[in-house]
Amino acid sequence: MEHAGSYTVFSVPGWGSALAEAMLALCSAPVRIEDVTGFDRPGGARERLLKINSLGQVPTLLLPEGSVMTESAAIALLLSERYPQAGLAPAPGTPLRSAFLRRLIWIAANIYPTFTYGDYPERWVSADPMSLKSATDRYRERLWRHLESDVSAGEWVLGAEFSVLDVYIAVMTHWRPGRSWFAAQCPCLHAIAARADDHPLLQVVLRRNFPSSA
């Protein structure tokens, strides 16, 4: 079911905030940005972030109805069955349900958290900070080519079938290491973000997020 009022998504451009605003945009909901770019330092942006998530974290979604939403893969899911014309899921039941779940779960918690580690090293070790975001970046790499390997037949992640998955990749490849080594080492991958970038409802969100790229 649907619900009126506008999504307020805590934003900072490039961020894991573009996914929300690209699953919104999916499901041509009404949709409000707040600009928190500099949430990861003191300062007003982290202040203002701080009084709807504790966590201070992107993306979170203040919902119409005033309630607070994080994590990428609960709103996915949150708003796939709020909009489920717009087809971020497999329906449950479905032949794909299944697979569409694992992929879902296993992006959000293998790959995503290799960047809350990787992004900021000296926050959890003393010691060389570096050799964290080096260990994290190539632990990375190896996720993606395992990635490649289970999503090597289809135009989508899914096969035929668009979902939510295909944002995931969209945004993702723009971070490290970057849209040149997807296409050089997991070219099935980098494919499906060449196809989701031209998707119409997708295009205004990636421009506004990854401009280089545009």
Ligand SMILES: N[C@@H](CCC(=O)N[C@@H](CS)C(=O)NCC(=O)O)C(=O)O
Second form
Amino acid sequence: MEHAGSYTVFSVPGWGSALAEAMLALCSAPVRIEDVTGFDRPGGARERLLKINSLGQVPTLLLPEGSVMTESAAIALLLSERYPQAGLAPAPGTPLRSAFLRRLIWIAANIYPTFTYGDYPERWVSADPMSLKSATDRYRERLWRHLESDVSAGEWVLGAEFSVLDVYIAVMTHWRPGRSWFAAQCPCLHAIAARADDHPLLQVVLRRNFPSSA
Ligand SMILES: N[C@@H](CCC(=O)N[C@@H](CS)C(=O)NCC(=O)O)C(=O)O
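Next block, the form predicted in complex with this ligand, ref. the form predicted alone:
First the chain shown before, then all remaining chains and molecules of the complex.
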């Protein structure tokens, strides 16, 4: 299973694996895509993914040295250590570092779980699972509005400095409630996503993952 020298990304176009693919593109790192479309249903793709990630989630990576890496925020931090020149994160000790760390974990710990629970509500409640989906959808909208008020008119989430936070915005704004909601309700985040779409190192990955918006 190991592929010397390259990062293997267990991938489903448009899903959380797009975060890892985009981060690796910013690093110009060698990548091998292992398509696991359909992994959230019983079958071969699920079995392949469960062998290395018992949570059965993407993003999941195999690092060039053969170890497994999961959790988008951990992947972001690892790659920022390995590729400091890629500009994924403000360097330790620089003024924006604390705001970066706070927002990275804030997105992964607050926004991402709304999908974990809302995408498969029947896993968590048997009575009226759709009410869990709509509650988590509403909560996510509140979280996005909160971030919108924080980023105000900055070019990027951290203001003038691009970071992997902008990758999260570019990818996650494609997910519920979707780009047209962001255009109407969170114009600053929508503008950040549009700028990230045009980033020369992100264009190919983002268009492959989200062809309908290309
Ligand atoms: N905490 C994880 C969340 C990953 C996650 O929830 N991924 C979704 C796809 S976007 C997934 O794999 N869902 C399938 C499942 O939870 O069974 C991260 O930040 O990487």
